[in-house]
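Presented below, as C-alpha coordinates, is a lone chain in the form predicted alone.
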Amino acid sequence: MTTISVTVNGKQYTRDVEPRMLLVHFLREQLNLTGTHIGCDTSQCGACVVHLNGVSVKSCTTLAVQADGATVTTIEGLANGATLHPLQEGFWEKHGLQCGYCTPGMIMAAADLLKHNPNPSDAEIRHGLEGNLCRCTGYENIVKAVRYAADKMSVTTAD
(Lines of atoms letter the chains of each structure in order from A and count residues from 1; the text may use other names and numbers.)
(Lines give C-alpha, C1' and ligand atoms only; values in the text may rest on other atoms or scores of the structure.)
Protein backbone atom coordinates (compact mmCIF):
# COMPACT_ATOMS: atom_id res chain seq x y z
CA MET A 1 0.00 0.00 0.00
CA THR A 2 1.02 3.57 -0.70
CA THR A 3 -0.37 6.61 1.10
CA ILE A 4 -1.48 9.45 -1.13
CA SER A 5 -2.78 12.90 -0.33
CA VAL A 6 -4.94 14.59 -2.95
CA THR A 7 -7.34 17.51 -3.10
CA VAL A 8 -10.53 16.54 -4.92
CA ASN A 9 -13.16 19.18 -5.63
CA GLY A 10 -11.59 21.42 -3.00
CA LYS A 11 -11.48 18.82 -0.24
CA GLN A 12 -8.25 17.20 1.00
CA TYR A 13 -8.10 13.39 1.22
CA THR A 14 -5.38 11.07 2.50
CA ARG A 15 -5.83 7.41 1.68
CA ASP A 16 -3.89 4.19 1.37
CA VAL A 17 -4.04 2.79 -2.15
CA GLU A 18 -2.58 -0.12 -4.05
CA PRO A 19 0.20 1.22 -6.31
CA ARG A 20 -1.66 -0.12 -9.37
CA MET A 21 -5.05 1.44 -8.49
CA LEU A 22 -6.39 3.62 -11.27
CA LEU A 23 -7.53 7.15 -10.48
CA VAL A 24 -11.05 6.37 -11.73
CA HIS A 25 -11.36 3.52 -9.21
CA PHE A 26 -9.94 5.70 -6.43
CA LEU A 27 -12.54 8.39 -7.14
CA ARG A 28 -15.45 5.98 -7.45
CA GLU A 29 -14.60 3.38 -4.80
CA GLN A 30 -12.70 5.28 -2.14
CA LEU A 31 -14.28 8.74 -2.42
CA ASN A 32 -17.73 7.65 -3.68
CA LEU A 33 -17.58 10.19 -6.51
CA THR A 34 -19.42 8.13 -9.09
CA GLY A 35 -19.95 10.86 -11.68
CA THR A 36 -16.68 9.85 -13.31
CA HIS A 37 -17.63 6.86 -15.43
CA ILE A 38 -15.72 3.78 -16.50
CA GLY A 39 -16.41 3.17 -20.15
CA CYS A 40 -13.56 1.22 -21.66
CA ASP A 41 -10.41 1.08 -19.45
CA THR A 42 -8.33 1.77 -22.56
CA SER A 43 -8.66 5.58 -22.88
CA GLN A 44 -10.73 5.24 -26.04
CA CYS A 45 -14.10 6.64 -24.89
CA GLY A 46 -13.37 9.58 -22.55
CA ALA A 47 -16.19 8.83 -20.08
CA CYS A 48 -13.61 9.04 -17.28
CA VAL A 49 -12.17 12.52 -18.02
CA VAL A 50 -11.28 14.59 -14.95
CA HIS A 51 -8.97 17.55 -14.46
CA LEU A 52 -5.64 16.83 -12.81
CA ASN A 53 -3.94 20.09 -11.81
CA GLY A 54 -6.24 21.85 -14.28
CA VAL A 55 -5.49 19.58 -17.25
CA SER A 56 -7.89 17.02 -18.74
CA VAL A 57 -6.77 13.45 -18.18
CA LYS A 58 -8.41 10.11 -18.72
CA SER A 59 -8.60 8.69 -15.22
CA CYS A 60 -8.85 5.11 -16.50
CA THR A 61 -5.20 5.27 -17.54
CA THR A 62 -3.90 7.46 -14.72
CA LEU A 63 -2.73 5.82 -11.52
CA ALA A 64 -4.05 7.19 -8.24
CA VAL A 65 -0.45 7.50 -7.01
CA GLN A 66 0.17 9.91 -9.90
CA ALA A 67 -2.37 12.25 -8.28
CA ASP A 68 -0.43 12.34 -4.99
CA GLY A 69 -0.10 16.01 -4.01
CA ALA A 70 -2.31 17.09 -6.90
CA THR A 71 -5.65 18.80 -7.30
CA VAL A 72 -8.40 16.85 -9.06
CA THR A 73 -11.70 18.23 -10.28
CA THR A 74 -14.49 15.84 -11.19
CA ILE A 75 -17.91 16.51 -12.65
CA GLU A 76 -19.22 16.79 -9.07
CA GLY A 77 -16.87 19.72 -8.46
CA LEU A 78 -17.73 21.69 -11.59
CA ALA A 79 -20.97 23.25 -10.34
CA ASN A 80 -20.98 26.09 -7.85
CA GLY A 81 -23.16 24.61 -5.13
CA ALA A 82 -26.66 24.28 -6.56
CA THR A 83 -25.77 26.50 -9.53
CA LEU A 84 -24.88 24.45 -12.58
CA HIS A 85 -21.75 25.25 -14.54
CA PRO A 86 -22.68 26.76 -17.95
CA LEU A 87 -21.60 23.51 -19.62
CA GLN A 88 -23.89 21.45 -17.41
CA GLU A 89 -26.68 23.91 -18.13
CA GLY A 90 -25.88 23.81 -21.85
CA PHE A 91 -26.10 20.02 -22.02
CA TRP A 92 -29.49 20.28 -20.31
CA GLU A 93 -30.84 23.18 -22.39
CA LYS A 94 -29.54 22.01 -25.77
CA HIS A 95 -30.26 18.29 -25.26
CA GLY A 96 -26.59 17.35 -25.50
CA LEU A 97 -27.20 13.98 -23.91
CA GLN A 98 -29.36 10.95 -24.28
CA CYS A 99 -28.32 8.15 -21.96
CA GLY A 100 -25.89 10.48 -20.15
CA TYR A 101 -23.08 7.96 -19.75
CA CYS A 102 -20.53 9.97 -21.72
CA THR A 103 -21.78 13.34 -20.47
CA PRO A 104 -19.47 13.84 -17.46
CA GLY A 105 -16.39 13.16 -19.58
CA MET A 106 -17.69 15.32 -22.43
CA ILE A 107 -18.35 18.20 -20.05
CA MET A 108 -14.94 17.92 -18.39
CA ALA A 109 -13.18 17.81 -21.77
CA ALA A 110 -15.25 20.77 -22.96
CA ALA A 111 -14.38 22.74 -19.80
CA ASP A 112 -10.69 22.26 -20.57
CA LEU A 113 -11.31 23.34 -24.17
CA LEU A 114 -13.15 26.51 -23.11
CA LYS A 115 -10.44 27.35 -20.59
CA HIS A 116 -7.89 27.47 -23.42
CA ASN A 117 -10.21 28.70 -26.17
CA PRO A 118 -13.19 30.64 -24.79
CA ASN A 119 -14.74 31.23 -28.21
CA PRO A 120 -14.13 28.09 -30.30
CA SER A 121 -15.63 27.49 -33.71
CA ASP A 122 -17.82 24.44 -34.17
CA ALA A 123 -14.87 22.71 -35.86
CA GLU A 124 -12.65 23.53 -32.86
CA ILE A 125 -15.31 22.16 -30.48
CA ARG A 126 -15.47 18.93 -32.47
CA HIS A 127 -11.67 18.69 -32.48
CA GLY A 128 -11.52 19.41 -28.73
CA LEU A 129 -13.92 16.53 -28.05
CA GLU A 130 -12.26 14.00 -30.38
CA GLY A 131 -11.11 11.85 -27.47
CA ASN A 132 -14.67 11.43 -26.21
CA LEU A 133 -17.10 8.93 -27.66
CA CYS A 134 -20.88 9.20 -27.50
CA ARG A 135 -22.75 6.14 -28.67
CA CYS A 136 -26.22 7.77 -28.60
CA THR A 137 -26.12 11.12 -30.40
CA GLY A 138 -24.86 12.52 -33.66
CA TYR A 139 -22.80 15.06 -31.68
CA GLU A 140 -24.72 18.00 -33.15
CA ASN A 141 -26.46 18.82 -29.85
CA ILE A 142 -23.22 18.30 -27.94
CA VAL A 143 -21.60 20.99 -30.11
CA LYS A 144 -24.65 23.22 -29.52
CA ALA A 145 -24.32 22.66 -25.77
CA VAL A 146 -20.65 23.68 -25.77
CA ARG A 147 -21.43 26.69 -27.96
CA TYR A 148 -24.23 27.67 -25.50
CA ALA A 149 -21.75 27.49 -22.61
CA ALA A 150 -19.08 29.44 -24.47
CA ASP A 151 -21.59 32.17 -25.30
CA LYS A 152 -22.91 32.27 -21.74
CA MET A 153 -19.42 32.34 -20.25
CA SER A 154 -18.33 35.15 -22.57
CA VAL A 155 -21.35 37.25 -21.52
CA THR A 156 -20.59 36.58 -17.85
CA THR A 157 -16.94 37.52 -18.37
CA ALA A 158 -17.89 40.71 -20.22
CA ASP A 159 -20.15 41.93 -17.37
Second form
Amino acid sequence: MTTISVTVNGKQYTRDVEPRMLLVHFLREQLNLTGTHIGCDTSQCGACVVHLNGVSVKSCTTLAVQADGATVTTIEGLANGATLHPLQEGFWEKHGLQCGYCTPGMIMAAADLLKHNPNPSDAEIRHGLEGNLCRCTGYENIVKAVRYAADKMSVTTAD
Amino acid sequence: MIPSAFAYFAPTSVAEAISLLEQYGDEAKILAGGHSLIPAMKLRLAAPSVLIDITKIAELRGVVINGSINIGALTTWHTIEYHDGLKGVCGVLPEAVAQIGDIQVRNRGTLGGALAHADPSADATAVVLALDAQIRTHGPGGERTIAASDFFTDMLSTALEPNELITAVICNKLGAGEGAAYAKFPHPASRYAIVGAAAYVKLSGGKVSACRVAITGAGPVPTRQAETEQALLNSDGSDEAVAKATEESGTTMDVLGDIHASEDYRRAMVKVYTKRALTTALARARG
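Switch over from the form predicted alone to the form predicted together with the partner chain, please.
Following is the full complex, with the preceding chain placed first.
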Protein backbone atom coordinates (compact mmCIF):
# COMPACT_ATOMS: atom_id res chain seq x y z
CA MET A 1 0.00 0.00 0.00
CA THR A 2 1.08 3.54 -0.75
CA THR A 3 -0.31 6.59 0.98
CA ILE A 4 -1.47 9.28 -1.42
CA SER A 5 -2.91 12.71 -0.85
CA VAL A 6 -5.08 14.11 -3.62
CA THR A 7 -7.19 17.26 -3.79
CA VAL A 8 -10.42 16.36 -5.55
CA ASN A 9 -12.95 19.08 -6.35
CA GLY A 10 -11.31 21.34 -3.79
CA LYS A 11 -11.25 18.82 -0.95
CA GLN A 12 -8.11 17.02 0.15
CA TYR A 13 -8.23 13.25 0.65
CA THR A 14 -5.49 11.03 2.08
CA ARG A 15 -5.87 7.32 1.42
CA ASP A 16 -3.83 4.12 1.29
CA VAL A 17 -3.99 2.57 -2.15
CA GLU A 18 -2.43 -0.31 -3.98
CA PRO A 19 -0.06 1.02 -6.68
CA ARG A 20 -2.07 -0.82 -9.32
CA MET A 21 -5.31 1.00 -8.43
CA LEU A 22 -6.52 3.09 -11.35
CA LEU A 23 -7.48 6.70 -10.74
CA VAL A 24 -11.04 5.99 -11.90
CA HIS A 25 -11.45 3.26 -9.26
CA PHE A 26 -9.99 5.57 -6.62
CA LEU A 27 -12.54 8.24 -7.49
CA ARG A 28 -15.53 5.93 -7.76
CA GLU A 29 -14.84 3.36 -5.07
CA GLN A 30 -12.78 5.18 -2.45
CA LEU A 31 -14.32 8.65 -2.75
CA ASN A 32 -17.76 7.56 -3.99
CA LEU A 33 -17.55 10.07 -6.84
CA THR A 34 -19.46 7.91 -9.32
CA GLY A 35 -20.06 10.70 -11.84
CA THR A 36 -16.87 9.58 -13.59
CA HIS A 37 -17.83 6.54 -15.65
CA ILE A 38 -15.99 3.47 -16.85
CA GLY A 39 -16.95 2.74 -20.45
CA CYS A 40 -14.61 0.72 -22.63
CA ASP A 41 -11.86 0.30 -20.03
CA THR A 42 -9.41 0.16 -22.95
CA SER A 43 -8.49 3.87 -23.18
CA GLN A 44 -10.68 4.58 -26.19
CA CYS A 45 -14.13 5.83 -25.16
CA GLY A 46 -13.42 8.86 -22.94
CA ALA A 47 -16.24 8.20 -20.44
CA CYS A 48 -13.68 8.40 -17.62
CA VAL A 49 -12.14 11.78 -18.51
CA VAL A 50 -11.27 14.00 -15.54
CA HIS A 51 -8.89 16.91 -15.13
CA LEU A 52 -5.55 16.17 -13.49
CA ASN A 53 -3.76 19.41 -12.58
CA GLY A 54 -6.07 21.18 -15.01
CA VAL A 55 -5.42 18.85 -17.94
CA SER A 56 -7.94 16.33 -19.28
CA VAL A 57 -6.86 12.71 -18.85
CA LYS A 58 -8.41 9.27 -19.10
CA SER A 59 -8.69 8.20 -15.47
CA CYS A 60 -8.85 4.53 -16.54
CA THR A 61 -5.33 4.94 -17.95
CA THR A 62 -3.82 6.78 -14.99
CA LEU A 63 -2.73 5.19 -11.73
CA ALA A 64 -4.10 6.67 -8.52
CA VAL A 65 -0.51 6.89 -7.19
CA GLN A 66 0.30 9.19 -10.10
CA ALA A 67 -2.24 11.67 -8.74
CA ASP A 68 -0.39 11.92 -5.42
CA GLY A 69 -0.02 15.61 -4.61
CA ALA A 70 -2.16 16.58 -7.59
CA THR A 71 -5.45 18.40 -8.05
CA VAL A 72 -8.29 16.49 -9.69
CA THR A 73 -11.56 17.91 -10.98
CA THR A 74 -14.41 15.55 -11.80
CA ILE A 75 -17.83 16.27 -13.24
CA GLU A 76 -19.07 16.73 -9.66
CA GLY A 77 -16.68 19.66 -9.24
CA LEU A 78 -17.56 21.59 -12.37
CA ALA A 79 -20.68 23.49 -11.30
CA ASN A 80 -20.41 26.59 -9.17
CA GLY A 81 -22.77 25.69 -6.34
CA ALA A 82 -26.27 25.54 -7.81
CA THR A 83 -25.14 27.27 -11.02
CA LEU A 84 -24.35 24.83 -13.78
CA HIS A 85 -21.13 25.21 -15.76
CA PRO A 86 -21.92 26.58 -19.27
CA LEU A 87 -21.09 23.15 -20.71
CA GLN A 88 -23.53 21.41 -18.35
CA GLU A 89 -26.12 24.01 -19.28
CA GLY A 90 -25.37 23.52 -22.97
CA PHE A 91 -25.86 19.75 -22.79
CA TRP A 92 -29.16 20.42 -20.97
CA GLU A 93 -30.41 23.11 -23.38
CA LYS A 94 -29.31 21.41 -26.60
CA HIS A 95 -30.24 17.89 -25.55
CA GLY A 96 -26.64 16.75 -25.90
CA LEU A 97 -27.37 13.36 -24.39
CA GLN A 98 -29.77 10.50 -24.46
CA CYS A 99 -28.63 7.80 -22.04
CA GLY A 100 -26.06 10.14 -20.49
CA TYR A 101 -23.34 7.56 -19.99
CA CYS A 102 -20.73 9.42 -22.03
CA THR A 103 -21.78 12.87 -20.82
CA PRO A 104 -19.40 13.42 -17.88
CA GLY A 105 -16.41 12.52 -20.04
CA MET A 106 -17.73 14.58 -22.95
CA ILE A 107 -18.11 17.63 -20.75
CA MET A 108 -14.70 17.28 -19.10
CA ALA A 109 -13.03 16.79 -22.50
CA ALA A 110 -14.95 19.73 -23.99
CA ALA A 111 -13.85 21.94 -21.07
CA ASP A 112 -10.21 21.20 -21.94
CA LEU A 113 -10.92 21.84 -25.63
CA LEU A 114 -12.49 25.26 -24.91
CA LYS A 115 -9.54 26.22 -22.73
CA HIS A 116 -7.18 25.96 -25.72
CA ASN A 117 -9.69 27.00 -28.37
CA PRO A 118 -12.42 29.23 -26.88
CA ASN A 119 -14.21 29.69 -30.20
CA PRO A 120 -13.92 26.39 -32.08
CA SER A 121 -15.60 25.66 -35.39
CA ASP A 122 -17.94 22.67 -35.53
CA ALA A 123 -15.16 20.72 -37.25
CA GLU A 124 -12.74 21.64 -34.46
CA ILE A 125 -15.27 20.54 -31.83
CA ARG A 126 -15.62 17.18 -33.56
CA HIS A 127 -11.85 16.84 -33.84
CA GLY A 128 -11.41 17.88 -30.20
CA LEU A 129 -13.89 15.26 -29.01
CA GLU A 130 -12.33 12.44 -31.01
CA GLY A 131 -11.44 10.69 -27.77
CA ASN A 132 -15.07 10.53 -26.63
CA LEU A 133 -17.56 8.02 -27.97
CA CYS A 134 -21.35 8.47 -27.82
CA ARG A 135 -23.53 5.64 -29.06
CA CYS A 136 -26.86 7.54 -28.80
CA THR A 137 -26.85 11.02 -30.21
CA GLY A 138 -24.93 10.85 -33.46
CA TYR A 139 -22.93 13.75 -31.97
CA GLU A 140 -25.04 16.49 -33.60
CA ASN A 141 -26.47 17.82 -30.37
CA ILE A 142 -23.19 17.34 -28.54
CA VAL A 143 -21.54 19.70 -31.04
CA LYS A 144 -24.42 22.16 -30.54
CA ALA A 145 -24.04 21.90 -26.76
CA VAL A 146 -20.32 22.72 -26.93
CA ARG A 147 -21.06 25.57 -29.36
CA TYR A 148 -23.66 26.89 -26.88
CA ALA A 149 -21.12 26.79 -24.06
CA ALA A 150 -18.42 28.46 -26.17
CA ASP A 151 -20.80 31.27 -27.09
CA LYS A 152 -21.95 31.71 -23.51
CA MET A 153 -18.40 31.65 -22.11
CA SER A 154 -17.20 34.23 -24.66
CA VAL A 155 -20.04 36.56 -23.66
CA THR A 156 -19.16 36.09 -20.00
CA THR A 157 -15.51 36.81 -20.75
CA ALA A 158 -16.44 39.92 -22.76
CA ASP A 159 -18.42 41.19 -19.78
CA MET B 1 -9.63 -4.46 -15.80
CA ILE B 2 -6.93 -4.22 -13.20
CA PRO B 3 -3.19 -4.71 -13.74
CA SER B 4 -1.40 -7.43 -11.82
CA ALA B 5 0.35 -6.22 -8.68
CA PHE B 6 3.67 -4.43 -8.89
CA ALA B 7 6.05 -2.45 -6.71
CA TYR B 8 5.97 1.23 -7.57
CA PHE B 9 8.89 3.65 -7.60
CA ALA B 10 8.83 7.31 -8.60
CA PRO B 11 12.46 8.47 -8.87
CA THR B 12 13.15 12.18 -9.19
CA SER B 13 16.46 11.98 -11.06
CA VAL B 14 17.83 10.06 -14.05
CA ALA B 15 20.59 8.58 -11.86
CA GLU B 16 18.00 7.22 -9.42
CA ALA B 17 15.95 5.74 -12.29
CA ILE B 18 19.05 4.03 -13.75
CA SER B 19 20.00 2.54 -10.39
CA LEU B 20 16.45 1.14 -10.05
CA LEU B 21 16.74 -0.32 -13.56
CA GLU B 22 20.06 -1.91 -12.62
CA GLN B 23 18.57 -3.33 -9.44
CA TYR B 24 15.42 -4.80 -10.98
CA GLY B 25 16.55 -5.49 -14.55
CA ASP B 26 14.04 -7.28 -16.74
CA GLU B 27 11.37 -7.33 -14.03
CA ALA B 28 11.01 -3.55 -14.31
CA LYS B 29 9.16 -1.39 -16.79
CA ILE B 30 9.48 2.36 -17.21
CA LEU B 31 6.24 4.32 -16.96
CA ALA B 32 6.17 7.60 -18.91
CA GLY B 33 2.84 8.71 -20.42
CA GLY B 34 1.50 5.22 -19.84
CA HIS B 35 -0.89 5.16 -22.78
CA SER B 36 0.64 2.05 -24.27
CA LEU B 37 1.94 0.42 -21.09
CA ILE B 38 -1.09 0.82 -18.78
CA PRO B 39 -3.57 -0.58 -21.35
CA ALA B 40 -1.18 -3.51 -21.94
CA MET B 41 -0.93 -4.07 -18.17
CA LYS B 42 -4.73 -3.96 -17.79
CA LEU B 43 -5.03 -6.63 -20.48
CA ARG B 44 -2.23 -8.54 -18.68
CA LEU B 45 -0.22 -8.49 -21.91
CA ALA B 46 2.43 -6.90 -19.72
CA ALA B 47 2.86 -7.79 -16.07
CA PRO B 48 6.01 -6.12 -14.75
CA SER B 49 6.63 -6.74 -11.07
CA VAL B 50 8.29 -3.33 -10.75
CA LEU B 51 7.06 -0.08 -12.26
CA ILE B 52 9.46 2.87 -12.40
CA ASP B 53 7.41 6.02 -12.91
CA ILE B 54 9.76 8.61 -14.42
CA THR B 55 7.17 11.37 -14.70
CA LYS B 56 8.57 13.15 -11.61
CA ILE B 57 11.96 13.65 -13.29
CA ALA B 58 11.65 17.31 -14.24
CA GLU B 59 14.96 17.39 -16.16
CA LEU B 60 13.45 15.13 -18.82
CA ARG B 61 10.73 17.60 -19.79
CA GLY B 62 10.78 20.48 -22.23
CA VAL B 63 11.99 21.71 -25.58
CA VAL B 64 15.25 23.65 -25.96
CA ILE B 65 16.00 25.31 -29.29
CA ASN B 66 19.47 26.74 -29.85
CA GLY B 67 21.90 25.47 -32.52
CA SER B 68 19.73 22.37 -32.76
CA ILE B 69 16.46 21.17 -31.26
CA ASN B 70 16.59 19.18 -28.02
CA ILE B 71 13.34 17.61 -26.89
CA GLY B 72 13.32 16.00 -23.45
CA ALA B 73 12.10 12.40 -23.49
CA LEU B 74 9.14 13.19 -21.21
CA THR B 75 7.87 16.07 -23.33
CA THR B 76 4.22 15.39 -24.09
CA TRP B 77 2.60 15.48 -27.51
CA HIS B 78 0.54 18.40 -26.26
CA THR B 79 3.66 20.44 -25.48
CA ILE B 80 5.13 19.69 -28.92
CA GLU B 81 1.82 20.42 -30.67
CA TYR B 82 1.47 23.86 -29.10
CA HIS B 83 5.16 24.83 -28.91
CA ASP B 84 5.53 28.21 -30.62
CA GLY B 85 9.25 27.88 -31.30
CA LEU B 86 9.00 24.47 -32.98
CA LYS B 87 6.54 25.58 -35.65
CA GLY B 88 9.12 27.86 -37.27
CA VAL B 89 12.14 25.56 -37.11
CA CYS B 90 10.66 22.07 -37.46
CA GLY B 91 6.97 22.36 -38.25
CA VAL B 92 6.68 18.69 -39.19
CA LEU B 93 6.91 17.74 -35.50
CA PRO B 94 3.81 19.63 -34.33
CA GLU B 95 2.09 18.68 -37.59
CA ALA B 96 2.64 14.98 -36.98
CA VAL B 97 1.97 14.83 -33.25
CA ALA B 98 -1.31 16.76 -33.60
CA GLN B 99 -2.56 13.67 -35.46
CA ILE B 100 -1.82 11.25 -32.61
CA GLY B 101 -4.79 9.66 -30.82
CA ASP B 102 -6.98 12.26 -29.15
CA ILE B 103 -6.51 15.23 -26.80
CA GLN B 104 -6.29 13.04 -23.71
CA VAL B 105 -3.68 10.77 -25.30
CA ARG B 106 -1.69 13.83 -26.39
CA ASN B 107 -1.89 15.29 -22.87
CA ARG B 108 -0.15 12.22 -21.44
CA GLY B 109 1.82 10.56 -24.24
CA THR B 110 5.51 11.38 -24.54
CA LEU B 111 8.06 11.40 -27.34
CA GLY B 112 10.57 9.24 -25.47
CA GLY B 113 7.90 6.76 -24.44
CA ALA B 114 6.67 6.32 -27.99
CA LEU B 115 10.17 5.73 -29.34
CA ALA B 116 11.06 3.26 -26.58
CA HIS B 117 7.80 1.36 -27.12
CA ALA B 118 8.27 1.41 -30.93
CA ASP B 119 4.69 0.57 -31.80
CA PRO B 120 4.64 -0.36 -35.50
CA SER B 121 1.85 2.18 -36.07
CA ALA B 122 3.32 5.05 -34.04
CA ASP B 123 3.65 8.37 -35.86
CA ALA B 124 6.77 9.79 -34.22
CA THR B 125 8.97 6.87 -35.28
CA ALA B 126 8.71 7.79 -38.96
CA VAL B 127 9.24 11.47 -38.21
CA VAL B 128 12.46 10.96 -36.25
CA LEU B 129 13.74 8.73 -39.07
CA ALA B 130 12.97 11.34 -41.73
CA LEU B 131 14.59 14.06 -39.61
CA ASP B 132 17.66 11.84 -39.05
CA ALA B 133 17.28 12.59 -35.33
CA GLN B 134 19.67 11.44 -32.62
CA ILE B 135 18.27 9.61 -29.63
CA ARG B 136 20.18 10.29 -26.41
CA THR B 137 20.10 7.56 -23.82
CA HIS B 138 21.44 7.18 -20.32
CA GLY B 139 22.57 3.93 -18.75
CA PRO B 140 24.87 2.70 -15.99
CA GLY B 141 27.88 3.44 -18.23
CA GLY B 142 26.78 7.00 -18.89
CA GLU B 143 25.35 8.66 -21.95
CA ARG B 144 25.27 7.48 -25.52
CA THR B 145 23.67 8.77 -28.68
CA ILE B 146 21.92 6.45 -31.12
CA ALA B 147 21.00 7.55 -34.64
CA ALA B 148 17.30 7.09 -35.35
CA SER B 149 18.30 4.97 -38.34
CA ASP B 150 19.96 2.47 -35.95
CA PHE B 151 17.30 2.62 -33.25
CA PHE B 152 14.33 0.55 -34.47
CA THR B 153 15.50 -3.03 -34.72
CA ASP B 154 12.33 -5.12 -34.97
CA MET B 155 8.64 -5.02 -34.10
CA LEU B 156 8.36 -3.32 -30.68
CA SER B 157 12.14 -3.64 -30.35
CA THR B 158 14.85 -1.01 -30.22
CA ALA B 159 18.57 -0.62 -29.69
CA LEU B 160 17.83 0.52 -26.13
CA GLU B 161 19.45 -1.72 -23.50
CA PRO B 162 17.19 -2.99 -20.67
CA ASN B 163 19.02 -0.77 -18.16
CA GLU B 164 18.94 2.35 -20.34
CA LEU B 165 16.56 5.27 -20.44
CA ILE B 166 15.90 7.65 -23.33
CA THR B 167 16.63 11.16 -22.07
CA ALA B 168 16.24 13.33 -25.16
CA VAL B 169 15.73 13.48 -28.90
CA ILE B 170 17.93 15.86 -30.86
CA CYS B 171 17.33 17.04 -34.40
CA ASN B 172 18.43 19.84 -36.68
CA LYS B 173 16.49 23.01 -37.32
CA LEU B 174 15.15 23.21 -40.84
CA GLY B 175 16.46 26.20 -42.72
CA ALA B 176 16.03 27.80 -46.14
CA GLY B 177 15.75 25.24 -48.90
CA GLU B 178 14.67 22.51 -46.48
CA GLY B 179 11.19 21.13 -46.01
CA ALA B 180 9.53 18.24 -44.21
CA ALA B 181 6.01 16.87 -44.00
CA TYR B 182 4.00 14.02 -42.51
CA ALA B 183 1.07 12.49 -44.38
CA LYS B 184 -1.06 9.95 -42.56
CA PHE B 185 -3.88 7.58 -43.32
CA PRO B 186 -5.32 7.06 -39.84
CA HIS B 187 -7.38 4.13 -38.69
CA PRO B 188 -10.80 5.75 -38.33
CA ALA B 189 -11.37 4.48 -34.79
CA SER B 190 -7.98 4.26 -33.10
CA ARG B 191 -6.23 7.03 -35.08
CA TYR B 192 -3.15 4.84 -35.28
CA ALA B 193 -1.45 5.05 -38.67
CA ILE B 194 -2.58 2.46 -41.19
CA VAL B 195 0.12 4.11 -43.26
CA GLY B 196 2.12 7.20 -42.29
CA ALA B 197 4.81 8.78 -44.44
CA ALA B 198 7.35 11.30 -43.19
CA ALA B 199 9.50 13.09 -45.76
CA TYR B 200 12.44 15.49 -45.58
CA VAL B 201 14.01 17.20 -48.60
CA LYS B 202 16.70 19.76 -49.20
CA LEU B 203 16.97 21.78 -52.39
CA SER B 204 20.27 23.27 -53.54
CA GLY B 205 20.45 25.17 -56.81
CA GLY B 206 17.07 23.82 -57.89
CA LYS B 207 18.09 20.18 -57.34
CA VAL B 208 17.21 17.78 -54.54
CA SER B 209 20.47 17.52 -52.60
CA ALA B 210 19.13 15.49 -49.66
CA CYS B 211 16.06 13.35 -49.23
CA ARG B 212 14.77 11.03 -46.53
CA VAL B 213 11.45 9.20 -46.47
CA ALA B 214 10.23 6.91 -43.68
CA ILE B 215 7.10 4.81 -43.46
CA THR B 216 5.22 3.76 -40.34
CA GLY B 217 2.06 1.71 -39.92
CA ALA B 218 2.50 -0.47 -42.97
CA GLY B 219 5.01 -2.95 -41.61
CA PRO B 220 6.45 -4.32 -38.36
CA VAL B 221 9.20 -1.69 -38.18
CA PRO B 222 9.33 1.96 -39.27
CA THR B 223 11.37 1.85 -42.46
CA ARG B 224 13.37 4.27 -44.60
CA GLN B 225 12.58 4.15 -48.33
CA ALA B 226 16.08 4.00 -49.80
CA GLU B 227 14.96 3.46 -53.42
CA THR B 228 12.63 6.44 -53.35
CA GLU B 229 15.27 8.62 -51.72
CA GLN B 230 17.92 7.65 -54.29
CA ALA B 231 15.54 8.17 -57.18
CA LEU B 232 14.65 11.69 -56.09
CA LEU B 233 18.22 12.79 -55.35
CA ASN B 234 19.64 15.22 -57.93
CA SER B 235 16.26 15.53 -59.61
CA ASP B 236 14.46 18.86 -59.91
CA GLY B 237 11.83 17.72 -57.41
CA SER B 238 9.02 18.29 -59.92
CA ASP B 239 5.70 16.44 -59.64
CA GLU B 240 6.94 14.15 -62.44
CA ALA B 241 10.15 13.41 -60.54
CA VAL B 242 8.15 12.63 -57.38
CA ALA B 243 5.76 10.38 -59.32
CA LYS B 244 8.70 8.49 -60.82
CA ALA B 245 10.56 8.23 -57.51
CA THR B 246 7.52 6.81 -55.71
CA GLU B 247 6.83 4.13 -58.32
CA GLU B 248 8.90 1.66 -56.31
CA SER B 249 7.96 2.92 -52.83
CA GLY B 250 7.05 0.15 -50.44
CA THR B 251 7.85 -2.67 -52.82
CA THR B 252 10.82 -4.07 -50.91
CA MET B 253 9.88 -3.33 -47.29
CA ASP B 254 8.11 -5.80 -44.99
CA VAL B 255 4.40 -5.01 -44.98
CA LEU B 256 1.74 -6.61 -42.78
CA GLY B 257 -1.94 -7.09 -43.53
CA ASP B 258 -4.78 -7.32 -41.04
CA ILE B 259 -8.58 -7.01 -40.94
CA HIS B 260 -8.32 -3.24 -41.37
CA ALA B 261 -6.09 -3.19 -44.45
CA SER B 262 -4.57 -5.99 -46.50
CA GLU B 263 -0.89 -6.18 -47.34
CA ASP B 264 -1.55 -5.18 -50.97
CA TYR B 265 -3.68 -2.23 -49.93
CA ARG B 266 -1.07 -1.02 -47.48
CA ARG B 267 1.64 -1.25 -50.17
CA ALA B 268 -0.55 0.81 -52.48
CA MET B 269 -1.11 3.38 -49.73
CA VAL B 270 2.64 3.60 -49.06
CA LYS B 271 3.03 4.98 -52.59
CA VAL B 272 0.10 7.39 -52.22
CA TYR B 273 1.19 8.79 -48.87
CA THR B 274 4.87 8.91 -49.78
CA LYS B 275 3.93 11.00 -52.80
CA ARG B 276 1.79 13.33 -50.68
CA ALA B 277 4.45 13.77 -48.01
CA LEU B 278 7.20 14.43 -50.58
CA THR B 279 5.04 16.89 -52.55
CA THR B 280 4.27 18.89 -49.40
CA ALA B 281 7.88 18.75 -48.19
CA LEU B 282 9.13 20.01 -51.56
CA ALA B 283 6.60 22.84 -51.59
CA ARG B 284 7.78 23.86 -48.13
CA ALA B 285 11.43 23.63 -49.20
CA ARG B 286 10.69 26.05 -52.05
CA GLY B 287 9.26 28.44 -49.44
